[in-house]
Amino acid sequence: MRFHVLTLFPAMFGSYLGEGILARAQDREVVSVNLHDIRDYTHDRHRTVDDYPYGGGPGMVMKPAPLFEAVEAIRASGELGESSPVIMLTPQGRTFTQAVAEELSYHDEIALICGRYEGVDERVALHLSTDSISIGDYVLGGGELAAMVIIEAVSRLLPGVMGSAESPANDSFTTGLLQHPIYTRPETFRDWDVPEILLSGHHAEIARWQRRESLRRTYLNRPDLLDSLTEGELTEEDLRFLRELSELS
């Protein structure tokens, strides 16, 4: 998969992309991340990318022309298809979730526009971007951190990126629930023991414990996730266990 990141600060991505699973994914040529400096698509000696907002108001607004020219140049190179997503990263976008990451992972290439300043000229949203995404209900100085979040969340779903193909399937949110508790060696650390069931070797009972703990953690920390599950995603045993939790609370 190819990611095209349009940003005023391409240097922000260097160390992040050079470490961990993203570095390995790029080495294996499963993922490529192309950084495009928006200022390269300006035509004045000051490389101006922003201006005052019409109608007044605080801050500066990113101009539309450099962004349109950047996306058009990438498309002309053949590295971004006409139907490929061009995503504006903005607090006003739809919330980024694991389901959205899975949706994006089916594309061959994606363009991510990192806004800055007070915002981006509305004509970019109306006539250039095909989607807008927010990584949460808060405001950052720009879209660069959001782009990094999306790149990693999408990349780890691609075959050949993670060490185990089962790892993404076991993540929180993938099943609609939070992940169950996990442990590793030593069996005892500062008088705290690993639950005996995980040492038993009884795989069916371990799976049952993990499912229940996943339900318990979701019920306590993110009950809204349970409300969003569709009919059939919870078994009768799941529902009985949730009723038990409700009676104890």
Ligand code: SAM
The other form holds:
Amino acid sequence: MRFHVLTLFPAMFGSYLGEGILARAQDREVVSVNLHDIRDYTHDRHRTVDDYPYGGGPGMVMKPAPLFEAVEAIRASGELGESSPVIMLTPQGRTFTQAVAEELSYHDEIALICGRYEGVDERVALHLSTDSISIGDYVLGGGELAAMVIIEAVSRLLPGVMGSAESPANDSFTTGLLQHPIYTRPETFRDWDVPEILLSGHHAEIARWQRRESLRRTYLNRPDLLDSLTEGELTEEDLRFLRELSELS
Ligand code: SAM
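The form predicted together with the named molecule is what I want next, because the block you gave corresponds to the form predicted alone; please supply it.
Every component of the complex follows; first up is the chain already shown.
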């Protein structure tokens, strides 16, 4: 899968992309990340990418022309299909979730546009981008961190990126719930023991405990996730356990 990132700060990506699973994904040629400096698509001596907002107001606005020219040049190179998503990163976009990561993971190529300053001329959203995504209800100084978040979350889902021992299948959100607690050695750390059931070797009982802890965590920390589960995703036993939890609280 190929990511194209349009940014004013390509150097920000270097060390992050050079480590961990993203480095591995690129070494295995499952993922490639092409960084495009938006200033390379300007035509004036100062490589101007921003201008004052029409109608007044604070801050500067990113001009549309360099972004249109950048996307057109990438398309012309054959490395971004006509129907590939061109995603504007903005706090005003739809919220990025595991489900959106999965949806994006089915594309061969994706372009991510990183805004800066007060934001980007609206004509980019209206006539260039095909989607807009926010990584959460807060405002960052630029879209670069959002692009990195998306690249990593999507890459983890691609076959060949993670070893089977670290499969994303049990991750929080993939199952619709938060993941159960996890422990490793030592068995006792500063008087705190690993739950006995995990040492028992009874796989069915362990799975039952993990399911319950997953439900408990989701009930306590993210009850909204339970509301969005569809019928059939919770068993009779799950429902009984959730009723017990609600009676206790
Ligand atoms: N004035 C804009 C608003 O209120 O919607 C915010 C502009 S922000 C300072 C500059 C850029 O950072 C945005 O154009 C966007 O690319 C990026 N950005 C900031 N917060 C983001 C978020 N939560 N998700 C994705 N991108 C974000």
